[in-house]
Amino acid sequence: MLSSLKKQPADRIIGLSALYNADPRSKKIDLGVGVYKDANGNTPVMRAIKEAEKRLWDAETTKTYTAMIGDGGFHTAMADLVLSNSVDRDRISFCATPGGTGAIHHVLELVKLTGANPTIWFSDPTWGNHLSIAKHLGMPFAKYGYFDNYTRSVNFEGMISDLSNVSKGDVVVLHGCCHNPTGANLNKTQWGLIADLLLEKEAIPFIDIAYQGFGEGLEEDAFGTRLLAGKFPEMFIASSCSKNFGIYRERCGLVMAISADPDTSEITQGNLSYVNRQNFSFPPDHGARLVTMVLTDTELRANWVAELEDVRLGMLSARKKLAEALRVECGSDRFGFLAEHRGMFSRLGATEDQVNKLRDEYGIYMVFDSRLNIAGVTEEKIETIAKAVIAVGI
């Protein structure tokens, strides 16, 4: 049986980490895998999470299962964080999942259970695993224009043009903030126009929000998600706690499905529970428990918000300094987009050959499509990166 299996394509981003780790050069620079790192190259445990773990250690008396869909306190805390009061709570169904990836997978499984077989629309480009999951589930998908590789900004005209072709019931995946891999984001006016178009087309938005707090701030980064939640009868949200709470290995994610009315929501809730049961029964709880403690305790929440803001401002500073260093090296403002983008990533618009040259000749690692992780751009590396980028002809 196993001999009939076909070799699966390697994940190129994960493979990039292996190349980096095997590189003996002492001054190599990792701008590849999308994990936040501080100035020392570490992914720290956030202060509030560390304190919550101490409190949990003292207070926890059992490791028995929570509910099939996860703990209700986690659902409430995350709905407050992501949606605030934009939609009635009795229209929201929940299920906790292993990470944001699990949440995306579960939403698409839920869509399959409807039997509707809609087209799933993804931005071009998008996070690579979006397409991989849709392919794995055998779901039809299409792409809509999003990024202008020349201006390194949102190609909004192309986006509107392509989304004008969606059909009733199609699912349109939108990045809630801090677009991965480009870092180019919709403004408030553009969010409103997208909402109007999708309402007219009777399409269903699916928000992937993995970086809330990394862009303009916790409230600002939720603008698009809340705007759509307040307008649409049906909507899906996949939320991740990996980045803004720094709990990557705890695999903490959440599905929020908005239905047109409470009765439909109850049925949706039962189906989400079914999906969890078929995949892993009960979801992991440790990360979700910590997030709940942080969000519901005044002291812990204030500590978390302060540290998250330091992280956000640090990445914004790195963006501005790298843009300035590149301006000095090339004598123009053509890299000014770096200071305008938000979140952990930007895409330089380089060719794969140029990316390979950066790696081979300068020991600078970034994803093949020229996505770089801004969190890896520390003060002492900025000049080196800027000189190399110009040297390879980007």
Given for the second form:
Amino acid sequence: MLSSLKKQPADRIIGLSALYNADPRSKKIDLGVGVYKDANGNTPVMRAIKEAEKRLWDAETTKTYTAMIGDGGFHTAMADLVLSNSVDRDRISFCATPGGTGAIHHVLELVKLTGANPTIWFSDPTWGNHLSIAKHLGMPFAKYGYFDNYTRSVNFEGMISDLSNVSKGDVVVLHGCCHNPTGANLNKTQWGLIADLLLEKEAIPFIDIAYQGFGEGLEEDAFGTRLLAGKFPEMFIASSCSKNFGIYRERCGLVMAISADPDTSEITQGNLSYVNRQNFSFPPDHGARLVTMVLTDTELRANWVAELEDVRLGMLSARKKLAEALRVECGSDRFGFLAEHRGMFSRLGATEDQVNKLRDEYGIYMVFDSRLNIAGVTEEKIETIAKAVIAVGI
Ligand code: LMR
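For comparison with the form predicted on its own, would you give the structure of this protein in the form predicted in complex with (2S)-2-hydroxybutanedioic acid (LMR)?
Everything in the complex follows now, all chains and molecules, and the chain you saw is the first one.
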């Protein structure tokens, strides 16, 4: 039976890490997978998480199951963080999942369970795994224009024009902040206009928020999500704790599904529980428990907020320095967009050929679509990167 399996294409982000690891060059530079790195190239355990782990080690007396949808304390803490008071809590159903990817998968499974067969709309471009999951689940999907490859900013006209074609009940996936892969984000006015359009179309927003705190700040990055949550009768949110709590391998994510009223929410809740049971029963707990401890303890929270802010400001500074180094190299401001983008990524707008040249000739690894991880742009590498980018003709 297994001999009839077809080879699956390698994931183009994760596959890049394997290539990087196998490269023997000592001066190679990793700007690929979206993992935060400090100035020494390490991905540290955040201080507050480390402290929470110590406390948990002392205090935890059992490893028995939690609830099928994860721990209620985690749901509340995350709803406070992501949604604040934008929507009544009795309209939200929750489901803890293995990472943000698990949350995205579960939302789409929940949509399938409704029996409707809506088109799932994704930005063009989007995180590759969005499309891959929709394909895997056999769901119809479409793309809406999002990025202007010339200005390297949001193509808002194109976005509005394409989203004018959504049908009632279609699901529109929006990146809550720090768009992956482009780094170009909606401003507040644009969020408002998208909300108006989708409300008029009776579409259902689905927010993927994986980088809260990496863009403009914890509260600011939740602006779009909260705005929409306050307006729409139904909405989905997939939230990830991998990046902003630095707990990648713990696999900690959460679905928040907003229903029109509390009675429907109860049924939605039961369906989310069912989805977990069919896939793996109980969700992982360790990461969720640490996040809950950090968010609900004044001292741990302050420590986490401070470190997250350092991470954010560090990336912002790297953006400005790289844009400046490129200005010096090319004698123009055409890379100024790097300083305007927010979050972990920017899309350079290079061809795949140029990206390959950067890798083969200069040992600089970025994703094939010229997405670079700004956290990998450490001080001593800036000049090398800027020179190489210009040398390959970007
Ligand atoms: C990324 O986009 O690099 C991250 O979200 C990691 C991943 O799983 O692709």
